[in-house]
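A single chain, nothing else alongside it, follows as structure tokens in the form predicted alone.
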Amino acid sequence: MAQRLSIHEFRAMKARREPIAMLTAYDYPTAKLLDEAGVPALLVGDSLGMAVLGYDSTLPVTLDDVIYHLRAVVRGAKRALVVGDMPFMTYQADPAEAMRNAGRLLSEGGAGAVKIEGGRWLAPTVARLVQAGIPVMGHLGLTPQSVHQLGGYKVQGKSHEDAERMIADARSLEEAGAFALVLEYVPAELARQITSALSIPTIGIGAGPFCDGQVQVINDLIGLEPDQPRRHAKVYAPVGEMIRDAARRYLREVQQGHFPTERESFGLASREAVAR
């Protein structure tokens, strides 16, 4: 049985220079394909509430859809890392409140690590998670879940007093223990100057190519949201579309009486059989 990847995995990919690919995966049968083809770490995020449930934002995903999630996936995957997001208000307003969402992310989902976002302010909750044993990767950069506040999905750290600010949380997030480090929507230099500054890795989305890895919603890589391109996104093979092909042709067999045939019936006599 393959080993299941640790976060200090991870930390040595940086030192000796292994771009490290994550990917989202919200079910079994994708995170087994995945794991299959290995993908060394799989993030069961909030976006989740976007790319699956259907929701405007990550904001009404509950800490429940997300082990929910997580089960399936931590099913499928054997051998990547899989970390679980925290959702909206289930950290930020008390760290023993923090602790015990976390807890359930590990013990009830299966998750081998959580992801929070937020900066210095979250370093103390990020230190009392890893001291009870729970890993962390931290956010920063454009962070879905403050999304009202931030004024919608722009990129952030463009100014040189956002950039010193962004480069102190995250060395205050390394400090606190944080594994990893996503960095989303940010300026590629800034996120050169953060990965040069720290020794945990960071993973970056929309942030460039000189983050220590890369991470994507599934949904962009194989185009299940056709009408919905993101710039920072590449698509690498156009299921959506092979969907909307496949049930289009089923549909239209089906209605003109091709489907199904003798052989998908299983036994069942030919329709002239039938007639006669």
Contents of the next structure:
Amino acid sequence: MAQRLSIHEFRAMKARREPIAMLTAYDYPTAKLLDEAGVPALLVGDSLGMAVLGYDSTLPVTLDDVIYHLRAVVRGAKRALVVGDMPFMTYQADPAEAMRNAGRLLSEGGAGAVKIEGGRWLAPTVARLVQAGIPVMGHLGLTPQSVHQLGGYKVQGKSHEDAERMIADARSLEEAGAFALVLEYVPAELARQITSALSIPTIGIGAGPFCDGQVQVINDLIGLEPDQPRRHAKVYAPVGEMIRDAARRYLREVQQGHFPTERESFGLASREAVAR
Ligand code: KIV
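Moving on from the form predicted alone, please list the structure of the form predicted together with 3-methyl-2-oxobutanoic acid.
Below, the chain from earlier opens the complete complex, with every other chain and molecule after it.
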């Protein structure tokens, strides 16, 4: 059986200057396909709130939601490092609660690491989790769990002060023991500065080409929401349109009596043999 990628290999990839491609996944078949394609790291993000549960933000996602989807993804992916996102208010209130909840993502969900959103104020929590043997991925820039505080899904770190603050946040998360850092919606030049200031890998989304890796939401990559294209994403295959088209063709064929045919039926010599 293939060995699962570790956080140490993740760091080694930065040292080798090998770009890291990460994708979100929320279910067994998708995780299996992405793993077979060789994607080294999968994130069961709280983006599942929007991507699969139909919420309009990540805030309603629960720890049990993430655990449920994690278990399916871990069953599907044999080789990838699987990271579980910690939902809103499962780690912010206090480090002991963060520890219990992060522990559940590993013990019940099968995650190899957890991800939390926030800057240096979370460094003590990161340190406690890492001491307890729980690998932590940080997340700076646009942190969707703070959408109300940020006033929308906007690029972060545009002013000199905000950029300096983000660099200091990144350093303190690294010092606390985070093994990698997501940078979301950050100007490319700031992402470049953070990437060169850290020895842990930065994984960008809407953060330009200078990060050590990239992460994308699988729905965006395969155009599952064709009516909502995103500026930072590229549709590699229009699966959303293909699903809609397949459903329309199926509907038409059923309505016109063209499906199922003899080929898709058991023990049917000819269509006329069926008493309708
Ligand atoms: O929840 C998520 O999918 C994320 C990625 C966009 C990084 O946090």
